[in-house]
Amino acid sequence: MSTSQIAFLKGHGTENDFVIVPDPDNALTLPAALVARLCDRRAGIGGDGLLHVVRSAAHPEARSMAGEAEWFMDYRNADGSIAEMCGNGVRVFAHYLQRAGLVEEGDLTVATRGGPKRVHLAKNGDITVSMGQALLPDASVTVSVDGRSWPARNVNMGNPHAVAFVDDLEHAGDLFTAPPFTPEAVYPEGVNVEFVVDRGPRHVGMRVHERGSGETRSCGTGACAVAVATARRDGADPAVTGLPVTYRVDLPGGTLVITEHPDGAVDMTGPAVIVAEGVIDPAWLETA
């Protein structure tokens, strides 16, 4: 690790908080360890998840996505390992680009791992991501929680979730750990978990342990994930009906609205914050 200064800042989508480190040449190596020391809250900066800022044409991830989406958003879990994806940190990474002054309101499209995710930067702040269809594999799943167990519905936003509805949200429990889920081979990787309550018509509160990340204050493509299971168990079909359905989902840091539309597509709508930026300390930087 160079011991050159590294500029971060630290935002969240609805408290789903991110460190976020500017590397559009991609000249940084983030080895997992280092990753997992910034999001540390007691050791680091703290965080959920890190966002990686890099142009689509330096990553070689990203570059067959560079010619509809300049910037690539190389995201972290907070233990350092590579996700997929993330819906809230697409929308702080959109808000971070136009602050920068890279991206103008509008309209944009930022390549991630899941594919790439059009965005719409809105005059009231607000922030709505395409999170693409989404896939509901037919294998059946349980997921577990001191001694209670309920089934759950899989679904796939590009990173996989298992969506189980509860009586109370305190009956996850503390979802520091991952909750056991059978069988074991449907999530070979590992999944998230979504636990979720009724709240009114088309209104949801739920609670998430994120793969990697242990439980967070929101969740986008959970959000996702649960808005189209609860569609689906109210007997809501966009692609059936040809009318889009909207769903209100309530998480411990805010609130998303989610609507599935009847070609599949999913977009979700929230706000984003940047709260600080600086630079990270070399010396510090050598030790970690």
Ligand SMILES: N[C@@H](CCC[C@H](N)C(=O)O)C(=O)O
Contents of the next structure:
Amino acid sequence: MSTSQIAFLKGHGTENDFVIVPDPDNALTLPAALVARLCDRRAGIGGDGLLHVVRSAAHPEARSMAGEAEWFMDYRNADGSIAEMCGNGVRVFAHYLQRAGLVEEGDLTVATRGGPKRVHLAKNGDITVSMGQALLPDASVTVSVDGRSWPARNVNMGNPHAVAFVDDLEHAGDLFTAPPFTPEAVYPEGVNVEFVVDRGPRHVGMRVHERGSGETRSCGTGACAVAVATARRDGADPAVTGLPVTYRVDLPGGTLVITEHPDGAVDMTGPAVIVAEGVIDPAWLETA
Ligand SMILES: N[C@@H](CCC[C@H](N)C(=O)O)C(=O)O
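Could you output the structure for the form predicted together with this ligand, given that the previous block was the form predicted on its own?
Complete assembly follows, chain above in first position.
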């Protein structure tokens, strides 16, 4: 594929939006600066991140997963940085594959930097991703905004999250910049920070500041981290009770349903939408 004719699509999952770049043979070079330009909402196409769609066999980071997952989600944040996982991204990625006729309704596996993820494409359009187990590294972290501070639960869903329970989501402030946390050494690679309020039994609301993207209207891995942290807070750890626990997680862009099973496996269910498709103008690409 010539770099002067790059096809793209635009899609979102609960309004966490992505530029999708199909590149089955991994022929494109996508340096961080170009990704950031593509994700720019004024000078580019605009998105919280970019999904580079590559055959696993064609990508050095995914070749070892090619036997079980034909397709690799090479995910990038809006600033061009690389992240291990993107939960909403996997749903949009799988939806794109189905729409393009590359996979069928039912089950498939998508390779990610966080390992292979099982995905179920349901008839009604819902997409469920088996996100794997949450890790809960024991570290006491404090997150602060505008003079208020909260203890945060450290949850790793392949990527790092700090989950803080607050009285009011407004207390998270404008989230234009990353909320400071201490001690900084806990997250040497940065962190996604979630602010959570209770909305009812097994029902929470959240806002998130994503590493590399700023405040987004949804974060799939963040919703999973929030559900796991809330289950621990509520004394509903499935490994202890022997029962799965399901949380409805409301985000500014929609609702995700998260279930944690007694073996620790976390499932996330939500929608995915393709909004548009087109070709990047070669003249724009020259300047980008
Ligand atoms: N929006 C994503 C998470 C994307 C990666 C994150 N910004 C990071 O750097 O870890 C999701 O839906 O999970």
